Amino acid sequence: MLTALILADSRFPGGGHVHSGGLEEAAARGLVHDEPSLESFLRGRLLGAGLLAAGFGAAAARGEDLGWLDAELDARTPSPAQRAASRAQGRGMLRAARRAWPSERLDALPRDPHQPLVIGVLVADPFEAALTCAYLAVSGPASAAVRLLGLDPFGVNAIVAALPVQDVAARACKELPALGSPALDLLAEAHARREGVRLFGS
């Protein structure tokens, strides 16, 4: 459980702080501008991309074939920008993890792994891995909303606390999801093509 807590901590040096999970592009388009619109965005992200990540985190923790899982997660992530962001966060997390928890188990991961697989291998308990993935799917964008929109951090934290993160994690342990998040895919691709100053990498 301590490993899961450390991975979910925004101070963990895994590079997650440079990714907004689509929030930056959504804010630039006026789709997220206040607490109610943020709550809607985060709920949708949790039930789509969050459930997908949680399912793969749980499967990796169960010891399923990591190469197969990596290919399957690619297949379920049609946006190249989304795949690149997942792998960038996986690389960052793996680099920090090798220093914190040296283990041969990390060597079993494919080259340039998706973040949920790294979480699954590190956490080892399927529910805790799923919970970590689901939480990270919303905590990063929530933090980005405070930075980008100047929203009240207490209000944003209350939104995250009210989301059904545990329910999503429990569901993710029962099946390997094959969900799509087309709006997030479109936002990710638009963000990748956006010219000018960007605060976040994705």
Given for the second form:
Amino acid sequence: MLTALILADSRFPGGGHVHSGGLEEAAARGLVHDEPSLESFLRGRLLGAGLLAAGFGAAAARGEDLGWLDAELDARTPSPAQRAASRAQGRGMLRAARRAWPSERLDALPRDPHQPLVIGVLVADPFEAALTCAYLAVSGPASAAVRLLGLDPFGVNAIVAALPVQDVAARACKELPALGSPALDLLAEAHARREGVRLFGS
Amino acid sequence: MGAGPVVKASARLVVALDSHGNSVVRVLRSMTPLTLVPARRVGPVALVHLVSSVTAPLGGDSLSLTVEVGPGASLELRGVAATLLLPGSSGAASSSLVRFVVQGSVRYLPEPTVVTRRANHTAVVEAELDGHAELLMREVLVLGRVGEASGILSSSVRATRCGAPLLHQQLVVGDPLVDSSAAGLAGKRVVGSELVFDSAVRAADGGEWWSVVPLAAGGTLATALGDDVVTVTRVLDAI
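Beyond the form predicted alone, can we have the form predicted in complex with the partner chain?
In what comes next, the whole complex appears, and the chain from above leads the way.
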């Protein structure tokens, strides 16, 4: 449980703070501009990308073959920008984890692993791993919204606290999901193409 | 389940290359309501129309179509009209499975599917490609008729080459909270995709609500969201 808390902590030095999960692009287009539109964005993100990540976190925690999981998650991530963001966050998390929790299974991860696989290896309980993945799928974009849009941190925190993160984690433990998120993929690709000043890497 | 007929149909189509270099239909087994109509022509590409599409069942129906295309053979499988997903009298869910086993080349071009208000359908496409097989498939989904809310549709595609995963995507429509989310379908009524596995290399490209991207294990996926079929189809046609 403590490992899950550390990984989900925004002060964990895994580099997650430079990713907005599509929020920066959505905010730049005016699609997210206040608390209700943020709530809608985070709910859609949780039920799509969040479920997908949580399913792979749980599967890695169950001890499934990591090379196989990595290929299956690639097949479920058609957007190159999304694959790059997931692998960059996996790499950053792995760097910190090697110091904190060295293990043989960490060494069995593929090069630049998808982040949910790293979480699954570190948080050996499938539900806790799924919960960590699902929470991180919304907590990063939520804090990005506070920084980019100047939203009330108390209001944003209340939105995150009311999201069905536990339900998604429970569902993710039952089967390996393959849910796509077409709009999120398009936002990620547009963000990667965008020229000029960007605060976030994705 | 309530009263009313429940259709369980399975159809099969096998295309092979003959000694003259023509792609010919070797097996053609239709089963109501799945009607396969081969075009009367001889050539390198066999053209078959799917007259009553597997994507147009009523609630309770369970339909499956298996398509096999041999080495060197080419098949173009087309729909003939936009199809409506409708609820049956029983209110039960319906399902369809289309399975491709490809050693040659397949172009699968069904017409748009309209998810009407009380539909509850699960559509699955499975494609097993061998080392040199080529596949192009298009899907255009319309969330409800004009002014109508969408029913529920789960549409999934899984493509493998020699057993290794190329693409596995499930799209679920009909939850208004997700459909309207900027992280879901961004409130767009029409979602289209075109999946291509061939030897061509295409550069990544995109616009506000469309993209063409290379997949991790080879192949290309084009995706477009829009408010009408014409706009979405135009993007997919340009690839």
